[in-house]
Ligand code: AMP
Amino acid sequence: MNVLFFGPNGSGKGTQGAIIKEKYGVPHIETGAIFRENISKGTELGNKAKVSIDKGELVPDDVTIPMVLDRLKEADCASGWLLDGFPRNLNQAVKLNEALAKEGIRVDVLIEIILEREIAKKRIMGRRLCVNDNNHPNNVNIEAIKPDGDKCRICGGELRKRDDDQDETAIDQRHGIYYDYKSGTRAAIKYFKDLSKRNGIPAVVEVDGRGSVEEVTKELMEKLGNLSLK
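Using the sequence just given, produce the structure of the chain by itself, in the form predicted on its own.
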(Lines of atoms letter the chains of each structure in order from A and count residues from 1; the text may use other names and numbers.)
(Lines give C-alpha, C1' and ligand atoms only; values in the text may rest on other atoms or scores of the structure.)
Protein backbone atom coordinates (compact mmCIF):
# COMPACT_ATOMS: atom_id res chain seq x y z
CA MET A 1 0.00 0.00 0.00
CA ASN A 2 1.56 3.26 -1.17
CA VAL A 3 0.32 6.25 0.82
CA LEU A 4 0.58 10.03 0.63
CA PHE A 5 -0.02 11.42 4.12
CA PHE A 6 -1.09 15.01 4.76
CA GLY A 7 -1.99 17.11 7.77
CA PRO A 8 -0.97 20.53 9.09
CA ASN A 9 1.65 20.99 11.79
CA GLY A 10 -0.20 20.44 15.04
CA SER A 11 -2.56 17.78 13.67
CA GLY A 12 -0.74 14.82 15.24
CA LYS A 13 0.35 13.52 11.86
CA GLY A 14 3.69 12.26 13.17
CA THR A 15 1.98 10.20 15.86
CA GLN A 16 -0.50 8.67 13.43
CA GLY A 17 2.22 8.03 10.88
CA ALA A 18 4.13 5.96 13.44
CA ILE A 19 0.97 3.94 14.14
CA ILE A 20 0.40 3.27 10.43
CA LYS A 21 4.04 2.24 10.03
CA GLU A 22 3.72 -0.32 12.80
CA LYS A 23 0.29 -1.56 11.72
CA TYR A 24 1.08 -2.06 8.04
CA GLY A 25 4.84 -2.59 8.19
CA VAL A 26 5.70 0.15 5.71
CA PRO A 27 8.52 2.71 6.02
CA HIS A 28 7.50 6.19 7.19
CA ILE A 29 9.33 8.52 4.81
CA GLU A 30 9.90 12.24 5.31
CA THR A 31 11.75 14.51 2.89
CA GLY A 32 13.92 15.94 5.68
CA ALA A 33 15.31 12.48 6.39
CA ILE A 34 15.89 11.91 2.67
CA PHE A 35 17.88 15.15 2.43
CA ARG A 36 19.98 14.29 5.47
CA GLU A 37 20.77 10.78 4.22
CA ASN A 38 21.79 11.92 0.74
CA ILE A 39 23.92 14.77 2.11
CA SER A 40 25.65 12.50 4.64
CA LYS A 41 26.42 9.94 1.91
CA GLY A 42 27.66 12.63 -0.46
CA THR A 43 25.41 11.53 -3.33
CA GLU A 44 25.20 13.71 -6.43
CA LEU A 45 21.67 14.78 -5.52
CA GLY A 46 22.69 15.27 -1.90
CA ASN A 47 25.51 17.61 -2.92
CA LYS A 48 23.12 19.63 -5.06
CA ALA A 49 20.63 19.83 -2.19
CA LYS A 50 23.36 20.95 0.21
CA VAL A 51 24.27 23.89 -2.01
CA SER A 52 20.70 25.18 -1.78
CA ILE A 53 20.34 24.46 1.93
CA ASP A 54 23.64 26.19 2.75
CA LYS A 55 22.37 29.28 0.92
CA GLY A 56 19.13 29.20 2.90
CA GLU A 57 17.19 28.42 -0.27
CA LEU A 58 14.56 25.78 -0.98
CA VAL A 59 15.89 22.66 -2.66
CA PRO A 60 14.74 22.76 -6.32
CA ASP A 61 12.05 20.31 -7.38
CA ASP A 62 14.35 18.78 -10.02
CA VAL A 63 16.59 17.69 -7.13
CA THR A 64 13.95 16.84 -4.51
CA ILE A 65 11.69 14.69 -6.68
CA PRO A 66 14.44 12.39 -8.06
CA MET A 67 15.69 12.03 -4.49
CA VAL A 68 12.21 11.07 -3.26
CA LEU A 69 11.75 8.69 -6.18
CA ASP A 70 15.08 6.96 -5.46
CA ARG A 71 13.95 6.45 -1.86
CA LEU A 72 10.61 4.96 -2.91
CA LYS A 73 12.42 2.46 -5.14
CA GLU A 74 14.56 1.07 -2.31
CA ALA A 75 14.05 -2.52 -1.17
CA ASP A 76 12.20 -1.70 2.05
CA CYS A 77 9.49 0.04 -0.02
CA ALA A 78 8.71 -3.05 -2.10
CA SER A 79 5.55 -3.77 -0.10
CA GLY A 80 4.51 -0.14 0.24
CA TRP A 81 5.47 3.20 1.75
CA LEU A 82 4.07 6.16 3.66
CA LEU A 83 5.29 9.47 2.22
CA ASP A 84 4.74 12.14 4.83
CA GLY A 85 4.19 15.82 4.01
CA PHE A 86 5.26 15.75 0.37
CA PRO A 87 4.39 17.18 -2.08
CA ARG A 88 4.10 20.58 -0.40
CA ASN A 89 2.64 22.50 -3.34
CA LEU A 90 0.68 22.02 -6.55
CA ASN A 91 3.70 22.08 -8.84
CA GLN A 92 5.41 19.34 -6.83
CA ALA A 93 2.21 17.27 -6.92
CA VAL A 94 2.08 17.36 -10.71
CA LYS A 95 5.79 16.59 -11.10
CA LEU A 96 5.73 13.79 -8.51
CA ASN A 97 2.73 12.14 -10.14
CA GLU A 98 4.42 12.31 -13.55
CA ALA A 99 7.65 10.85 -12.14
CA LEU A 100 5.83 8.01 -10.39
CA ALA A 101 3.84 7.20 -13.54
CA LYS A 102 7.05 6.89 -15.58
CA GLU A 103 8.34 4.34 -13.07
CA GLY A 104 5.06 2.42 -12.99
CA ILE A 105 4.48 3.36 -9.35
CA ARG A 106 1.05 4.46 -8.23
CA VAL A 107 -0.31 6.16 -5.13
CA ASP A 108 -2.89 3.80 -3.63
CA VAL A 109 -4.18 5.97 -0.79
CA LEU A 110 -4.25 9.63 0.14
CA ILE A 111 -4.76 10.30 3.85
CA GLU A 112 -5.66 13.78 5.03
CA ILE A 113 -6.01 14.77 8.68
CA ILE A 114 -8.37 17.73 8.57
CA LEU A 115 -7.92 20.39 11.22
CA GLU A 116 -8.81 24.08 11.28
CA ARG A 117 -5.84 26.42 11.16
CA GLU A 118 -6.47 28.16 14.49
CA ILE A 119 -6.88 24.86 16.34
CA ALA A 120 -3.64 23.57 14.82
CA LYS A 121 -1.82 26.73 15.91
CA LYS A 122 -3.14 26.51 19.48
CA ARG A 123 -2.05 22.90 19.71
CA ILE A 124 1.48 23.74 18.59
CA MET A 125 1.79 26.62 21.05
CA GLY A 126 0.30 24.53 23.84
CA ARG A 127 2.78 21.65 23.57
CA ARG A 128 5.00 21.03 26.57
CA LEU A 129 7.95 18.64 26.72
CA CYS A 130 8.66 16.49 29.74
CA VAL A 131 12.35 16.51 30.69
CA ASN A 132 12.09 12.81 31.55
CA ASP A 133 10.37 11.65 28.35
CA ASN A 134 9.41 13.82 25.37
CA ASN A 135 6.81 11.23 24.39
CA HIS A 136 4.70 11.97 27.46
CA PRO A 137 1.70 13.88 26.02
CA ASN A 138 1.22 17.29 27.64
CA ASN A 139 -0.62 20.21 26.05
CA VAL A 140 -2.06 23.17 27.93
CA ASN A 141 -4.59 23.74 25.14
CA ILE A 142 -5.99 20.21 25.01
CA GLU A 143 -8.16 19.32 27.98
CA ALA A 144 -7.60 15.55 27.73
CA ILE A 145 -3.81 15.89 28.08
CA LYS A 146 -3.58 19.12 30.05
CA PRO A 147 -0.68 18.95 32.54
CA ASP A 148 -0.95 19.54 36.25
CA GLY A 149 0.41 23.09 36.39
CA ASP A 150 4.02 22.99 35.23
CA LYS A 151 4.44 19.26 35.92
CA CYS A 152 4.09 16.33 33.53
CA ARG A 153 0.70 14.66 33.77
CA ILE A 154 2.37 11.23 33.39
CA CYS A 155 5.40 11.30 35.67
CA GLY A 156 5.39 14.67 37.41
CA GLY A 157 8.58 15.74 35.68
CA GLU A 158 9.43 19.33 34.81
CA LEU A 159 7.91 20.67 31.60
CA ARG A 160 9.60 22.90 29.04
CA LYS A 161 8.54 24.77 25.92
CA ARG A 162 10.19 24.35 22.53
CA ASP A 163 11.25 27.76 21.25
CA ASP A 164 9.91 27.10 17.75
CA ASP A 165 6.53 26.13 19.21
CA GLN A 166 6.22 29.70 20.53
CA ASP A 167 7.35 31.42 17.32
CA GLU A 168 4.03 32.61 15.91
CA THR A 169 5.65 34.04 12.79
CA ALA A 170 7.26 30.71 11.91
CA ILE A 171 4.04 28.81 12.64
CA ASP A 172 2.04 31.21 10.47
CA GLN A 173 4.55 30.82 7.64
CA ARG A 174 4.35 27.02 7.71
CA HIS A 175 0.59 27.06 7.95
CA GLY A 176 0.42 29.69 5.22
CA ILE A 177 1.99 27.21 2.81
CA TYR A 178 -0.14 24.29 4.00
CA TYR A 179 -3.52 26.05 3.92
CA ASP A 180 -2.90 27.70 0.54
CA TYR A 181 -5.74 26.41 -1.66
CA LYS A 182 -4.38 27.99 -4.86
CA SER A 183 -0.83 26.71 -5.11
CA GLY A 184 0.21 25.35 -1.69
CA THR A 185 -0.26 22.01 0.04
CA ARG A 186 -4.04 22.10 0.01
CA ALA A 187 -3.85 22.60 -3.76
CA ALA A 188 -1.58 19.52 -3.97
CA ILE A 189 -4.10 17.51 -1.96
CA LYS A 190 -6.91 18.64 -4.27
CA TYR A 191 -4.84 17.59 -7.30
CA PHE A 192 -4.71 13.98 -6.07
CA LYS A 193 -8.35 14.06 -4.99
CA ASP A 194 -9.28 15.14 -8.50
CA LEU A 195 -7.32 12.17 -9.87
CA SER A 196 -9.30 9.95 -7.50
CA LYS A 197 -12.59 11.20 -8.93
CA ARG A 198 -11.68 9.73 -12.33
CA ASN A 199 -11.21 6.09 -11.35
CA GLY A 200 -11.01 5.87 -7.57
CA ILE A 201 -7.20 5.93 -7.48
CA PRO A 202 -5.85 6.99 -5.08
CA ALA A 203 -8.49 6.09 -2.52
CA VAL A 204 -9.12 9.12 -0.32
CA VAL A 205 -9.26 8.85 3.48
CA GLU A 206 -10.25 12.00 5.36
CA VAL A 207 -9.95 12.00 9.15
CA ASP A 208 -11.25 14.56 11.65
CA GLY A 209 -8.18 15.78 13.54
CA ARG A 210 -10.10 17.47 16.37
CA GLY A 211 -10.39 14.37 18.53
CA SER A 212 -7.94 12.76 20.92
CA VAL A 213 -5.04 10.67 19.61
CA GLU A 214 -7.05 7.55 20.34
CA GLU A 215 -10.16 8.87 18.57
CA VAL A 216 -8.20 9.91 15.48
CA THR A 217 -6.42 6.54 15.40
CA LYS A 218 -9.73 4.68 15.69
CA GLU A 219 -11.30 6.58 12.80
CA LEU A 220 -8.17 6.25 10.67
CA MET A 221 -7.78 2.50 11.23
CA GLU A 222 -11.47 1.87 10.57
CA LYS A 223 -11.39 3.76 7.29
CA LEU A 224 -8.17 2.13 6.14
CA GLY A 225 -9.57 -1.27 7.08
CA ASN A 226 -12.65 -0.66 4.97
CA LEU A 227 -10.69 0.14 1.82
CA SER A 228 -10.96 -2.16 -1.13
CA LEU A 229 -7.93 -1.29 -3.23
CA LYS A 230 -8.08 -2.08 -6.94
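Every value quoted in this text rests on a predicted model; they were computed, and no experiment measured them. Take the two forms, find the largest set of C-alpha atoms that superpose within 1.5 Å, and that set is the rigid core. Residue numbers count along the first chain shown, from 1. Compared with the form predicted in complex with the named molecule:
- Put simply, the chain has two rigid parts that turn between these two forms, and the hinge between them is at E30, picked from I105, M125, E30, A78.
- This chain moves as two rigid pieces, and the smaller piece turns through 37° between these two forms.
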Given for the second form:
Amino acid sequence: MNVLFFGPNGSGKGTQGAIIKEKYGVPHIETGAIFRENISKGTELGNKAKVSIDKGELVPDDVTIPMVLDRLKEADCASGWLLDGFPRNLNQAVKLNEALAKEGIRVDVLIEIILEREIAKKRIMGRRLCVNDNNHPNNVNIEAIKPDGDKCRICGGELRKRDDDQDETAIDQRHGIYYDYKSGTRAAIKYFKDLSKRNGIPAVVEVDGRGSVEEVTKELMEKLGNLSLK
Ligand code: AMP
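Given the form predicted on its own above, what does the protein look like in the form predicted in complex with the named molecule?
Next comes the full complex, and the chain you just saw is listed first.
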Protein backbone atom coordinates (compact mmCIF):
# COMPACT_ATOMS: atom_id res chain seq x y z
CA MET A 1 0.00 0.00 0.00
CA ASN A 2 1.50 3.32 -1.11
CA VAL A 3 0.03 6.34 0.65
CA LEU A 4 0.52 10.09 0.29
CA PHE A 5 -0.41 11.95 3.43
CA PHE A 6 -1.23 15.67 3.41
CA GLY A 7 -2.28 18.20 6.03
CA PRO A 8 -1.07 21.61 7.13
CA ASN A 9 1.31 22.09 10.01
CA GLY A 10 -0.95 22.06 13.09
CA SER A 11 -3.53 19.63 11.68
CA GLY A 12 -2.44 16.67 13.82
CA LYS A 13 -0.74 14.96 10.89
CA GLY A 14 2.10 13.58 13.03
CA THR A 15 -0.29 11.84 15.42
CA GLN A 16 -2.53 10.44 12.70
CA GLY A 17 0.49 9.42 10.61
CA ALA A 18 1.72 7.16 13.40
CA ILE A 19 -1.71 5.49 13.51
CA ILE A 20 -1.86 4.92 9.74
CA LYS A 21 1.65 3.51 9.80
CA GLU A 22 0.47 0.92 12.33
CA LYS A 23 -2.65 0.12 10.30
CA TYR A 24 -0.77 -0.62 7.09
CA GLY A 25 2.54 -1.75 8.58
CA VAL A 26 4.52 0.41 6.18
CA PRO A 27 7.47 2.74 6.83
CA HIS A 28 6.49 6.31 7.66
CA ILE A 29 8.74 8.49 5.54
CA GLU A 30 8.74 12.09 6.75
CA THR A 31 10.94 14.41 4.74
CA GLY A 32 11.13 16.95 7.59
CA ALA A 33 12.34 14.22 9.97
CA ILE A 34 14.96 12.99 7.46
CA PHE A 35 16.30 16.53 7.19
CA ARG A 36 16.33 17.01 10.97
CA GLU A 37 18.22 13.74 11.45
CA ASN A 38 20.81 14.78 8.86
CA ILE A 39 21.17 18.20 10.48
CA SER A 40 21.79 16.66 13.89
CA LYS A 41 24.41 14.30 12.39
CA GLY A 42 26.05 17.20 10.53
CA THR A 43 25.93 15.46 7.12
CA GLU A 44 26.37 17.29 3.82
CA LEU A 45 22.64 16.89 3.12
CA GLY A 46 21.87 18.29 6.57
CA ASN A 47 24.08 21.32 6.02
CA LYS A 48 22.40 22.05 2.68
CA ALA A 49 18.91 21.67 4.17
CA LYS A 50 19.51 23.72 7.31
CA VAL A 51 19.86 27.03 5.48
CA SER A 52 16.35 26.69 3.99
CA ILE A 53 14.72 25.13 7.03
CA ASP A 54 15.89 27.89 9.34
CA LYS A 55 14.20 30.42 7.07
CA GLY A 56 10.98 28.41 6.88
CA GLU A 57 11.60 27.88 3.15
CA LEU A 58 11.49 24.66 1.19
CA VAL A 59 14.77 22.82 0.74
CA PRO A 60 15.58 23.07 -3.02
CA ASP A 61 13.95 20.44 -5.22
CA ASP A 62 17.31 19.25 -6.59
CA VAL A 63 18.21 18.16 -3.05
CA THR A 64 14.79 16.92 -1.90
CA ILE A 65 13.48 15.01 -4.91
CA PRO A 66 16.48 12.63 -5.38
CA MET A 67 16.61 12.10 -1.62
CA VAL A 68 12.98 10.92 -1.53
CA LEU A 69 13.20 8.82 -4.69
CA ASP A 70 16.31 7.07 -3.32
CA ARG A 71 14.55 6.47 0.00
CA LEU A 72 11.60 4.83 -1.77
CA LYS A 73 14.00 2.35 -3.41
CA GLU A 74 15.19 1.00 -0.06
CA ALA A 75 14.24 -2.54 0.89
CA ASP A 76 11.72 -1.62 3.60
CA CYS A 77 9.61 0.20 0.98
CA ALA A 78 9.15 -2.89 -1.20
CA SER A 79 5.66 -3.60 0.12
CA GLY A 80 4.53 -0.01 0.56
CA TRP A 81 5.17 3.34 2.16
CA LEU A 82 3.51 6.28 3.83
CA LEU A 83 4.96 9.49 2.46
CA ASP A 84 4.47 12.52 4.68
CA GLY A 85 5.72 16.01 3.83
CA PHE A 86 6.33 15.19 0.18
CA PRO A 87 5.33 16.29 -2.43
CA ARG A 88 5.13 19.82 -1.10
CA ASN A 89 4.91 21.67 -4.40
CA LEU A 90 3.64 21.01 -7.90
CA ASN A 91 7.08 20.23 -9.34
CA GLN A 92 7.69 17.55 -6.68
CA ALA A 93 4.27 16.02 -7.45
CA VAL A 94 4.98 15.80 -11.17
CA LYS A 95 8.47 14.39 -10.66
CA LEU A 96 7.24 11.83 -8.14
CA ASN A 97 4.48 10.66 -10.42
CA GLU A 98 6.86 10.37 -13.38
CA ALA A 99 9.45 8.45 -11.38
CA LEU A 100 6.84 6.04 -9.99
CA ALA A 101 5.27 5.48 -13.41
CA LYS A 102 8.67 4.53 -14.79
CA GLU A 103 8.96 1.82 -12.14
CA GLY A 104 5.36 0.68 -12.60
CA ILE A 105 4.51 1.83 -9.06
CA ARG A 106 1.34 3.72 -8.22
CA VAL A 107 0.03 5.79 -5.34
CA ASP A 108 -2.88 3.78 -3.92
CA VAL A 109 -4.33 6.29 -1.47
CA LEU A 110 -4.16 10.04 -0.96
CA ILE A 111 -5.15 11.19 2.52
CA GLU A 112 -5.78 14.84 3.26
CA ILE A 113 -6.56 16.37 6.63
CA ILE A 114 -8.50 19.51 5.85
CA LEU A 115 -8.12 22.44 8.22
CA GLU A 116 -8.47 26.19 7.75
CA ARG A 117 -5.30 28.19 7.94
CA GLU A 118 -6.31 30.35 10.92
CA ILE A 119 -7.34 27.32 13.00
CA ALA A 120 -4.10 25.52 12.16
CA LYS A 121 -2.08 28.56 13.24
CA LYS A 122 -3.97 28.97 16.51
CA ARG A 123 -3.36 25.30 17.29
CA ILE A 124 0.35 25.52 16.67
CA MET A 125 0.73 28.57 18.85
CA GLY A 126 -1.30 27.02 21.66
CA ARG A 127 0.62 23.74 21.68
CA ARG A 128 2.48 22.89 24.92
CA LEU A 129 4.85 19.97 25.38
CA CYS A 130 4.84 17.92 28.56
CA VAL A 131 8.39 17.35 29.75
CA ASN A 132 7.42 13.85 30.98
CA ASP A 133 5.69 12.52 27.86
CA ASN A 134 5.42 13.77 24.29
CA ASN A 135 2.11 11.97 23.96
CA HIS A 136 0.35 14.05 26.63
CA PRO A 137 -1.46 16.54 24.43
CA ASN A 138 -1.92 20.02 25.94
CA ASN A 139 -3.10 23.08 24.08
CA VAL A 140 -4.12 26.41 25.59
CA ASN A 141 -6.28 27.12 22.53
CA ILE A 142 -8.25 23.86 22.57
CA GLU A 143 -10.84 23.56 25.34
CA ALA A 144 -10.79 19.74 25.48
CA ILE A 145 -7.06 19.54 26.13
CA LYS A 146 -6.39 22.76 28.04
CA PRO A 147 -3.51 22.44 30.54
CA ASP A 148 -4.27 22.40 34.23
CA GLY A 149 -3.08 25.93 34.98
CA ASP A 150 0.49 25.89 33.72
CA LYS A 151 0.90 22.13 34.25
CA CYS A 152 0.21 19.04 32.11
CA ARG A 153 -3.47 18.10 32.27
CA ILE A 154 -2.59 14.39 32.42
CA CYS A 155 0.38 14.06 34.76
CA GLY A 156 0.87 17.53 36.24
CA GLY A 157 4.32 17.75 34.63
CA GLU A 158 6.04 20.95 33.56
CA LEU A 159 5.02 22.29 30.15
CA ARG A 160 7.27 23.79 27.52
CA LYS A 161 6.78 25.64 24.24
CA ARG A 162 8.54 24.68 21.05
CA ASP A 163 10.54 27.67 19.78
CA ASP A 164 9.37 27.27 16.19
CA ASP A 165 5.74 27.06 17.37
CA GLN A 166 5.93 30.63 18.64
CA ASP A 167 7.62 32.15 15.61
CA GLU A 168 4.63 33.62 13.79
CA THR A 169 6.66 34.61 10.75
CA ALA A 170 7.96 31.05 10.30
CA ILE A 171 4.45 29.60 10.80
CA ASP A 172 3.02 31.99 8.21
CA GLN A 173 5.83 31.12 5.84
CA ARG A 174 5.18 27.36 6.17
CA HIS A 175 1.43 27.82 5.80
CA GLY A 176 1.98 30.14 2.84
CA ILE A 177 3.62 27.23 1.02
CA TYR A 178 0.95 24.73 2.07
CA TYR A 179 -2.08 26.83 1.11
CA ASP A 180 -0.57 27.97 -2.21
CA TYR A 181 -3.07 26.72 -4.81
CA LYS A 182 -0.90 27.73 -7.77
CA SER A 183 2.35 25.89 -7.22
CA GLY A 184 2.52 24.92 -3.53
CA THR A 185 1.24 21.93 -1.59
CA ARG A 186 -2.42 22.55 -2.49
CA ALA A 187 -1.37 22.39 -6.14
CA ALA A 188 0.45 19.09 -5.51
CA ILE A 189 -2.70 17.69 -3.87
CA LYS A 190 -4.82 18.84 -6.79
CA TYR A 191 -2.41 17.18 -9.23
CA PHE A 192 -2.99 13.76 -7.64
CA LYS A 193 -6.72 14.39 -7.18
CA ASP A 194 -6.99 15.18 -10.88
CA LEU A 195 -5.28 11.86 -11.65
CA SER A 196 -7.82 10.20 -9.39
CA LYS A 197 -10.72 11.79 -11.25
CA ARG A 198 -9.62 9.96 -14.39
CA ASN A 199 -9.64 6.38 -13.11
CA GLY A 200 -10.08 6.40 -9.33
CA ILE A 201 -6.36 5.93 -8.66
CA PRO A 202 -5.27 7.02 -6.14
CA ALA A 203 -8.33 6.64 -3.91
CA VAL A 204 -8.91 9.94 -2.11
CA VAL A 205 -9.72 10.18 1.60
CA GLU A 206 -10.48 13.61 3.03
CA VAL A 207 -10.97 14.08 6.76
CA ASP A 208 -12.15 17.07 8.75
CA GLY A 209 -9.24 18.18 10.93
CA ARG A 210 -11.34 20.32 13.30
CA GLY A 211 -12.28 17.56 15.73
CA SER A 212 -10.32 16.03 18.60
CA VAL A 213 -7.50 13.56 17.92
CA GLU A 214 -9.94 10.70 18.62
CA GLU A 215 -12.64 12.13 16.32
CA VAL A 216 -10.19 12.62 13.46
CA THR A 217 -8.78 9.10 13.94
CA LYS A 218 -12.32 7.66 13.94
CA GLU A 219 -13.30 9.40 10.71
CA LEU A 220 -10.00 8.45 9.09
CA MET A 221 -10.24 4.78 10.06
CA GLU A 222 -13.88 4.54 8.95
CA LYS A 223 -13.07 6.05 5.58
CA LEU A 224 -9.97 3.91 5.10
CA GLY A 225 -11.98 0.84 6.11
CA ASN A 226 -14.63 1.64 3.50
CA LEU A 227 -12.19 1.95 0.62
CA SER A 228 -12.51 -0.49 -2.21
CA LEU A 229 -9.15 -0.17 -3.85
CA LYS A 230 -8.75 -0.68 -7.59
P1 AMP B 1 8.13 19.46 8.50
O2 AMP B 1 8.72 18.71 9.65
O3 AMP B 1 7.36 18.60 7.56
O4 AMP B 1 7.37 20.69 8.94
O5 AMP B 1 9.39 20.01 7.63
C6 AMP B 1 10.33 20.86 8.20
C7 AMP B 1 11.07 21.61 7.10
O8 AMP B 1 11.78 20.69 6.26
C9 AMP B 1 10.19 22.40 6.14
O10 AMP B 1 9.82 23.68 6.66
C11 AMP B 1 11.10 22.50 4.91
O12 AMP B 1 12.09 23.51 5.10
C13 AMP B 1 11.78 21.15 4.91
N14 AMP B 1 11.02 20.19 4.08
C15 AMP B 1 10.28 19.13 4.50
N16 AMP B 1 9.72 18.48 3.47
C17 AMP B 1 10.13 19.14 2.35
C18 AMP B 1 9.89 18.97 0.96
N19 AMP B 1 9.09 17.99 0.48
N20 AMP B 1 10.48 19.84 0.10
C21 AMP B 1 11.28 20.81 0.54
N22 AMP B 1 11.54 21.05 1.83
C23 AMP B 1 10.97 20.22 2.75
